[in-house]
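Read the single chain below, which is given as structure tokens and is the form predicted alone.
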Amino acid sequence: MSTAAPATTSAKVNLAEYRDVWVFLQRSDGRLSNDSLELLAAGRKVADQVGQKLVGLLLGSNLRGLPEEAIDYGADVVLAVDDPALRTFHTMRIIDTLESMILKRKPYAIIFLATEFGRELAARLAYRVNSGLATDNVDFEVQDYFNPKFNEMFPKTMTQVRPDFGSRVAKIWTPRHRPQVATLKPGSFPPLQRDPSRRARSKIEKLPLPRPGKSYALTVKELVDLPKSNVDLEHASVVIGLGLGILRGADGSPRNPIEAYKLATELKELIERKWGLKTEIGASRGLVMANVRALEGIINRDHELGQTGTLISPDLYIALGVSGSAPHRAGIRAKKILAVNPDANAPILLAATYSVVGDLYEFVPKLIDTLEALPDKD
């Protein structure tokens, strides 16, 4: 643990003092990560309405071109850490450079992606700053807060806005501590137009490694790269879901889920084929906990949709014998769902922009028919 003084106490610390909302950029490929664009997006946000700056923040060894990508998509200020001890992704050495950083320049909130890599830097460093941390964030606001145990009214408070199980969201504010720590879900905002004229009005500021010398008692000895998944729900203009329901007809008889999965593939198929529209298949929690036999090796955990999953926000969400619990539906953020089950109170009907209930077996080959006979996207 670091020795240096934590960036807040448990004393009532000057907010006034703390500016700027900074979020932790990564990449994929030589370029920030799409979820990073995301991130951007959601920090803009936030920056606009509290009045301050969007500062993104970039730790790692050769970042040639990132800082520049950073700007273009929404950053005001970068700031950049290129050592080659930063190569490896060093958890400790990282946590060190971000607290040493916190130190000297106060930001009003850091907010990290709610990746694997980002949860575990943002509940280190929300401990290292003695401040608090909301995690699987979808949404950010800007309130003034009314504290009842203080009775003190606290300006302009980030509110973390995060998928409840109990309801649709909850609001969590962290205001008599900075920065205010948080991280945000992948797919909760979609990235800002890229603008290469903001380069003109933005600043770069290369940082020194703090304490280069320092040793860890971990020492990371080689890096392996996960394959990746063939499956992008996050980024797909159309998403197919499957649920516990394809196991069933309408009438109680069993059916065979490969059937379900190939009028999903086919319907998949057709609409990327006649508009160009990105199209993939999820499957509910349900489903993939159910491990069916014959779903083995098709769908899996990176097929998960809703907030234990994956959160979308496609133009349109078909839903195919999923019944739509709390959870599965607050993972779902699409502008318009079609969601076709037998059973007339399923939730998912009444979040459904058009709702069909039936069967599905006997519905996805009339709609697939329907769309074959439409025009082909010109």
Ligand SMILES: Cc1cc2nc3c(=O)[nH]c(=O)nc-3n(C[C@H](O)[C@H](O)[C@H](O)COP(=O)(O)OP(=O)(O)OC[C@H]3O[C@@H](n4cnc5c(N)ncnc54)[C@H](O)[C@@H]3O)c2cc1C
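Take the protein just shown as the form predicted alone and give its structure as the form predicted in complex with the ligand.
Chain only, nothing else included.
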């Protein structure tokens, strides 16, 4: 059983006791994951605004090199728990470890990545340490926050900004509780420049695993690595999204969807070559779930865009044959959208910066020709 006393919100938290911004870092292939570098950048912003330290948390086994990397990318302090028991992503054990660190050190905020793993850790931990939770944020700001209902000013509170029902953002505060627990949507912050000179001013602390002998009602039997994804939708500047509309021409006649995929690939390569913008091809959930024979091995779950799939925030989203259902749009935060759909009432056309009422099979070749004909940049 957890060591936390049964939660009560009635006990007033001494806010000033809580200091430093913690970020929960994860690795990928022996390095910090790209998302974790973004998380360090987000945490750096909060730490600077509140005038406290940024603390990188590394919980795992065989962490060699990772604490230094975290410092290089923005952390002032790294708290590392390096223990074989932490190798298997055992949620309950990691929560126990974090809980004991929080009770001892009282951080101002703790931010996780909004990944499958980060989400569950943040949720359960927030409850265990008697605090609130704000998920899927895209930005943070530290501000004095006045709440008219309590008629109280809460100095230097973390404003958590998250998308809300598609085309809106909401600001969220956890004014009366500490630590403020949040998750950060990957792709929201660019990583900081690597700066090894930071090491001279920083500190790495190694902590032992709390309660090493504890056994759990849940055991990890197996961890199987999945093949590496070759799409990186979160970090693309341009995303081309394919939907079920690629299966038919605008007149309803069947089309081989591989043609649409080839057109999309041609467009992607053109944009990468001519504009140097990282471009990726994604798909609606409808298309991914349809398991279209012709797209086997080409379009899979890694390509899924939207609320259930990958949340993206590119400069440009090109939607081809996508209707733009609410869960699809909820995952798209593009600066500009170009949508092609023969149905003038398709929701995606209403949300688009550039609407094309028409057939993607006619439009995309024309677009490619037009873009090719433009004078080269520079």
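This structure is a prediction, so every number in the text was calculated from the model and none was measured. Positions refer to the first chain, counted from 1.
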Please find the hinge residue among 149, 227, 293, 344, where one rigid part turns relative to the other between the two forms. 227
